[in-house]
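So this first bit is one chain, no partners, the form predicted alone, shown in structure tokens.
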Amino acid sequence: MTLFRRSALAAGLATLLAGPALAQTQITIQHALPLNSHYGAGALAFQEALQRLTSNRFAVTIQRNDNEREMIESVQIGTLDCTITSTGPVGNFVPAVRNVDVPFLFRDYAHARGVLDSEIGQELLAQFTPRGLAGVIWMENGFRHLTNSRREVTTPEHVRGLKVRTMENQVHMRAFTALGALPTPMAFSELVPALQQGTVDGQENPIPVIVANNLNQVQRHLSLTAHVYSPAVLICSPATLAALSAEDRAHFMAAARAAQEANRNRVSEDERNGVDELRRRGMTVITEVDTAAFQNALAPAFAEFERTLDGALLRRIRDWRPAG
């Protein structure tokens, strides 16, 4: 055999176990956490389900990027693929997800994942259509608490005057000016540096995000506020979706579903054990917190909200209770 044709019997062989790689349909996800995080285990559970299912015909990159605005602007212009964000930002995209960022709407876990997972959830994953992004299942970030660099807080005399930051959601700022703070939304991104700096006093976020972003390190006390719960979503580009065939699609959905699961659970299992690990890393922690007093002072917050947002659909999330 000549050395022309052995080269060529090689260069083919090569191309032929190359192909496979080659034919791989490639799929990134991005989130605003470590990937030893809630949203990480839901990111690693949605990759590990569609390319099992898919015999890896699929492969999912997940990477980090800590400004979820600019994710979701990405997905509705087709450059990112998916992303998993809280709804903080979201609401400045699909209006009708304000709904669900009202402060003390939800009872407890059980509650808000309950409603999510009804009708309810699904009418709003459907207005995410008309505005160029694919809605495609309701994870979680949690029931968010208030940090501060400043003092103990157990009313809402003690929020008056803090510089706290806040997600860049209306429905967030509305409810801190109404308890007298000066809520100063920015990205994620920017948050640990304004707290170092002192731009601002404090933040909010649930117990999962306070943990796996080390914010003890810039923070001394935290409450135990519970003063708004937090949903998370997976969304999608609609050219990502539309590219699937029937199969296909029915495989994402199950990886979605394995990704949902996954990300309530870390939830569960850093609420059971994330307030004394910050208590190990010496914070401050506040258990005895006025709630009733805060409803209270909300209550010109949440009389704009009944006006300004959707005050049926409002009251169908708090009055819902599981069938049967």
Contents of the next structure:
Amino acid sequence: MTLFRRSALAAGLATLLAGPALAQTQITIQHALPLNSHYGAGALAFQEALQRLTSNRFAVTIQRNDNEREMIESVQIGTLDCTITSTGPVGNFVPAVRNVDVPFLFRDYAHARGVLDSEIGQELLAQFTPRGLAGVIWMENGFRHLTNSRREVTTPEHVRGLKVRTMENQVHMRAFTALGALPTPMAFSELVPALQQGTVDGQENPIPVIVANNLNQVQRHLSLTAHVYSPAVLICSPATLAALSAEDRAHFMAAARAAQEANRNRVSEDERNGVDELRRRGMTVITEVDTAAFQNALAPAFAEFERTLDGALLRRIRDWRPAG
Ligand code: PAF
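Could I have the structure of this protein in the form predicted together with ligand PAF, to go alongside the form predicted alone above?
What follows is the entire complex, opening with the chain shown before.
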């Protein structure tokens, strides 16, 4: 027997002993932030849990894409499995979601998380289905605060005339118009150049985003306005979910819950440390914000939201209290 035939036989025997090659199912998940962030923490937890629970029959790839509208479109046409996205552009696909984008709707994190985990959150997730999307689980981005390079903002008067980048979100744009700002909607991918070139004076984002993206390098003042809670959501392609067996679907949902927990824990941690970190990096942090004045200035927008959104749902959300 030649050396070649002997090694070919040995290779064949090794393959037989190892059994058939494992067919791995690839799942790609995209989000807009660095891996070292609250979305990255969620994506990593999802990856770890799904791969572990399926003994690596599934392989999860995490990618960054800082255009949230584009990611949702890709999920909708089925070229991307999943995205973790803020609700910023989601209302353009699932209009009911605009209700949770209303400023000063949620009192604090416990209120927001409680509502989104309750039947209200489930009802909203169900609204994704007729739009060709699967709303899997609520995650979060955090309470948004205003930054700018022109002045220290403590009252709505200081916002008047500021060019503020907003997400591509009708509710947020209406609110900033009511405050007398000039809202300029754009994808997050365009934000830093727009701030550097002076196309906009300011922007608004939660502390975890400001920290993870070093927005202190392009903005001087941070006002802790907490003007709106920014939910995030894990959205997947219905085709990706339909291809799962019942057992793998259970694993997928367990991984989604692990992602939610890791994401929220990281938001809480960034909330505890982020403001000090931004001070260390040289930002002026304005804590004395006149919240009541902001709420009063938004009164015309609030009246409009009661009519144009779902007034009954907004009341249910406001009135929500934890059980017991
Ligand atoms: O400002 C935004 O567009 C969003 O808050 C971001 C940073 C993409 C996170 O979802």
